[in-house]
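Take a look at this single chain in structure tokens; it is the form predicted on its own.
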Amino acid sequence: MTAPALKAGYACSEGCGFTASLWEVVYRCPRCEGLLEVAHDEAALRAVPASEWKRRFESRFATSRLPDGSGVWGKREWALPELPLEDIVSLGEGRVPLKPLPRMAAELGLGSLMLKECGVSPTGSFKDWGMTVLVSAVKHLRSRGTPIRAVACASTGDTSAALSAYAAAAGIPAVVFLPKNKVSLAQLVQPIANGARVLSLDTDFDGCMKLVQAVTADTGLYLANSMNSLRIEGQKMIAIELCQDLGWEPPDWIVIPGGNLGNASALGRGLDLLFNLGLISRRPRIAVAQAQRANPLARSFRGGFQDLVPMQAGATLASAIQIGNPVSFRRAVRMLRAFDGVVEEASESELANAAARADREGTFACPQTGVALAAVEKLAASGVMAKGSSVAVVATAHGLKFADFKVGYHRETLTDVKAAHANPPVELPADLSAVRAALKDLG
């Protein structure tokens, strides 16, 4: 017997009953205005057994060629199945390191903690995993005879970088709109190289979102943020691939660092296609972790998820998520509800020194991951982690792109960071005596 036909389109992710076309140019229900996702046609996607899904990933993710090397693409028919390969636009994203942190993991109590390093990336960070999906999908647009000129985002540092590359590779202009000295001079030099136009403007993200969904409103600009459910489908595969790399076993806890919250429920959206279609045999909960100065969602946990209220989000070394009006709140509270989440926060202190941390193990974690960390370290501590749990964190960027937050740690110049893990180069002259002296107290 032949297995259906794989499908997938637009729904209403409030229920309302709308739906379209991917192929269509739109981004919120006409309806209801709320976020669109991508459905699935489950019930054909269940026609496969799940032991086949397994050998099928398995045997693609073997080979470094692409798109089978794609940790998005390899599983394709779960992301866009009506895509021709010849519209794949892919730089070889996904496949990456799940590192363990063993002494960290035995200080809080925990029988395991891993790192899902998704900054070792085309572009530094786990934003690729979405992008590559939004811009194969633009490519096959625009050879439908779709008239979109450009693709354009908001963007706090590394969804520019993303969509910039992308763009870059499939030959589509690109526009991004940066708050003007708020992200890192690696994260704003990587859109400029790949020749995208840069408008660094004089306001925060939320400021620069609203701009951006201002001007894609001519259809012939395509909006490139996370309200962008395209983006959601590549991003719920580093979810599939975390509990492919444990032998599809997920762990007890999964903590993701939240900022505008696709992430998040890409996140659950990847855990509910597994569990559905018997890939893994139990849901993980989920713990999203915000920085104090940028945490609306933590404030609407603590009230029992009452509706956003909207924040100035303060300045915070976790740059990258310092947004006060998540466009995805929405579809982030749903997940949280279904996996039975908790949402913590963590001091600049304290993102900073869980960061530094997990560095001590050799790994490089940039101020968001420290968050999510931190968050970990708590969550240990009050024991909504129970011992002996595994937990996996997902490591969003490269600390190579904070190099500045990396310096003034060590430097001890962070504003409102007591570094307790410091480690300032020795000045020494050039004495054998001296240098032998700086050396005695090594293991």
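Now that the form predicted on its own has been shown, please provide the structure of the form predicted together with a further copy of the same chain.
Excluded here are partners and other molecules; the one chain stands alone.
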């Protein structure tokens, strides 16, 4: 099914004109220091009719076998068209549920509110979508003889978990740089279990980032951080699959939590491709949601997209987006301009309560998803999201990764959070009449 004529390569995302083969090891534009992006041959892609792309993607999903059944590799011509099938490293990422929240939608006056449940995933977060592309590319590089000893990243958690799992599946050594005592136990243990060499460093996230960049500047370690544009090619499939879920009809709004902003810009790349190839006929609007304590994009937006002013991110429950100097700031701004986008922010109380409110409809939202849901509440209340709008939220991780957040919320012990939906257990003796009395008001 793969059209052999399709090609893709690196190009500088700042438009300086630099290009390179995808099979070179290059992370940033050597001319202007801009981030790279994977440029597809859109003319060749457009030669296939939209109806044929839809048919092809659907027929791939009909099988649950990998790689066709993967949310990324079922659309492989749009990811890395020249990658040989045998180099694909898939754990069955993507094709995740779209979960409606009808009660919350009705209360907010929205036509619909849906969660794209990207935490229902092999390693429990949406990073799997991108990491399968990166690790597959590295497997291919190694098979071509490029001397890569190991893959490496600095990460607050989800990225390192995803990298370690995919590298383990591929049999490629992985190294993870983690700030000591800054990530949850559940997050630290995934790379450890997957056999990565975990370096627990006496520094913060930025310090880890500096060290990993210094070490990967040596030959032999391949850098998997979010400036790596291969990952974007997988992350963009979230937007594509979301439109597919809706019968190739985009929602009015897509909302995503934003930290380093690579994933926010990936949304735009996916939607651009859908629109340019004729699979969707209009562009949704996009809202990026930030924690109030780590809101450099929101600050820029309020000033009409002023230049980035890096900040020291404050401690937030939404630890995965606690980033004050986002690497993909410029591409996120370009994306927001193209999609009539907005940026909203959420306080600790707002994010925690929005997550808890969604949980009451059967999900188990992580704090980052809480930030996005709180943004929806505020944008609906302010009228930016019109009455009756259809809204899809990218739910970025499984709440199981943030059990302490959930427990703290329902115990009402979280700092700066007034828990409006706390639901503590009822402690009772093992006695039938006590139990009956405790259930009298139900239903």
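Positions refer to the first chain, counted from 1. Please read these numbers as outputs of a predicted model, since none were measured by experiment. The term rigid core refers to the maximal set of C-alpha atoms that superpose within 1.5 Å between the two forms.
After superposition on the rigid core, the Cα atom of Pro429 is displaced by 2 Å or more between these two forms.
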